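There is one chain below, alone, in structure tokens, taken in the form predicted alone.
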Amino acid sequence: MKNYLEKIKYNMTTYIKELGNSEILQLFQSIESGKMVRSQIIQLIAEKDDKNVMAISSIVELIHLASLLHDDVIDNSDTRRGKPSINATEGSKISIMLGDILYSKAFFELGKFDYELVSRISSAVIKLSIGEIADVKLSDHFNNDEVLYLDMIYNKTASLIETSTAVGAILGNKDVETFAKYGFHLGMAFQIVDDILDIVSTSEELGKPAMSDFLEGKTTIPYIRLWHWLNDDGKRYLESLHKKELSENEKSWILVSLENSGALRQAKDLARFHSKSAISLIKDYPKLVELAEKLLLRGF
């Protein structure tokens, strides 16, 4: 897998070199590539790494990187994967335009493929953008509607993972709908686990400040479940902490309340439900099971 991911990185760099702009290439190469989960998924499902699989993986990774560049501007994030973000080093305008360039190049390369692949990936990018808008709007106030939140994380996070599993199945001539369902559950669990880790992990483990989601206005599943458990005074107090730089006492109150209410446990149970649902669909593919367990059981 390591060799395959190195090929994807090389492929992506080649795409950016084709633009003929050294500044863009330098900025692109400064971005931390991360685990390239979507590429791993595509290859493991397709069970080959021919030029089509590598090209689609590279396209999906460019799309994912573009979305992160835009996301950092929206969230005013100074770090990404433990390093200074492009938003922090170059400013929001450069981050947005670099994201646009990556999207454009990805779609240029995607245009060389059959309609079904183009349609699925394009649809995922639309959902991703709709999810980003919903995330911004939900962050304007304390959101206590779990359905709205779950719909948002499906669009913003799970849809591209769902699409990665579907296109992997198309490229590998496997049952597309089964693998798409696997991707849906995997994507939902992946985001809910991230939401939990933002609360229970240290800043060093996260590569960003702990509880930064709440500071940015994101009322994730644990906070929503906690709000519904609290009495009216507790609800008002929790709402008063929304989008606020929290003191140690305020953080402690939230953590104790999350434990006492069972909200944290309930969020973990929801993540486990999606995790088990995902794994049950691909139990005959041990490498996919291993990847899913590695992604979903971290921190549990």
Second form
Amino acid sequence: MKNYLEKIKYNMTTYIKELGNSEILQLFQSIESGKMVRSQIIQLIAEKDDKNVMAISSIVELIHLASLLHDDVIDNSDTRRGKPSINATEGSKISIMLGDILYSKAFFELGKFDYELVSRISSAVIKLSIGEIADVKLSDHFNNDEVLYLDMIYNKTASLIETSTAVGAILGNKDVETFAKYGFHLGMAFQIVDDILDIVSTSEELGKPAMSDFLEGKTTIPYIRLWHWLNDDGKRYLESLHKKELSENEKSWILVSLENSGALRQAKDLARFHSKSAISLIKDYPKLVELAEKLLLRGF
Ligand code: FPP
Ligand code: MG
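After the form predicted alone, can we look at the form predicted in complex with farnesyl diphosphate (FPP)?
Now the complete complex, all chains and molecules, led by this one.
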């Protein structure tokens, strides 16, 4: 797998080199590559690494990277994958335009594929953007609606993972429905674990400030479950801390309440449910089972 991911990195770099601009290439190469989960699943499901599988993996990674370049501007994040983000080092304008370049090149390469792949991947990007809009809008006020949160994380995160597993199945002549469902559950588990880690990890472990979601206005599932558990005074107090730079006392009140209310445990249970549902669909693929298990272990 390491070798495959090296090939994807090489392929992506070749795409960017083809643009013929050394400044863009340098910026692209300064970005940490991350785990490349989407490429891993495409290859594991297709069970081959021919030129189509490599191209689709590279396209999906470029789209994902473009979305992160935009997301860091939207979230005002100074760090990405443990390093200063492009918006922190080069400014927001450069980050947005670099994202546009990666995204356009990805779609140029995608245009060489059949309608079904183009249609599935472009639908996923529309969902990504709809999810990101919902994330921004829900962060305006304290959102206590779990259905809106789940719908938002499906669009923002799970949709591209669901699409990656579906295109992996198409490229490998497997049952698309089954693998799309696997991707849906994996994607939901992935984002819920991410939201839990924002609360329970240290800044060093995260490579970005801990508990930044709540400060950014994001009431992820542990906060929503806690809000419903609290009495009226508690609800008002929690809402008063929303989007605020928290003192150590306020942070520890939140952490203790998340533990005592069972909200954190319930969020973990939901992530476990999605991970188990994902695993139940692909029992015959030990590496895909391992991936879903590893993902949960990041959190607990
Ligand atoms: C990270 O979420 C963000 C996403 C998964 C999707 C972002 C999507 C867009 C900006 C729209 C699509 C745009 C293009 C150009 C394809 P997060 O902020 O919860 O996670 P984080 O902690 O990793 O930042
Ligand atoms: Mg973000």
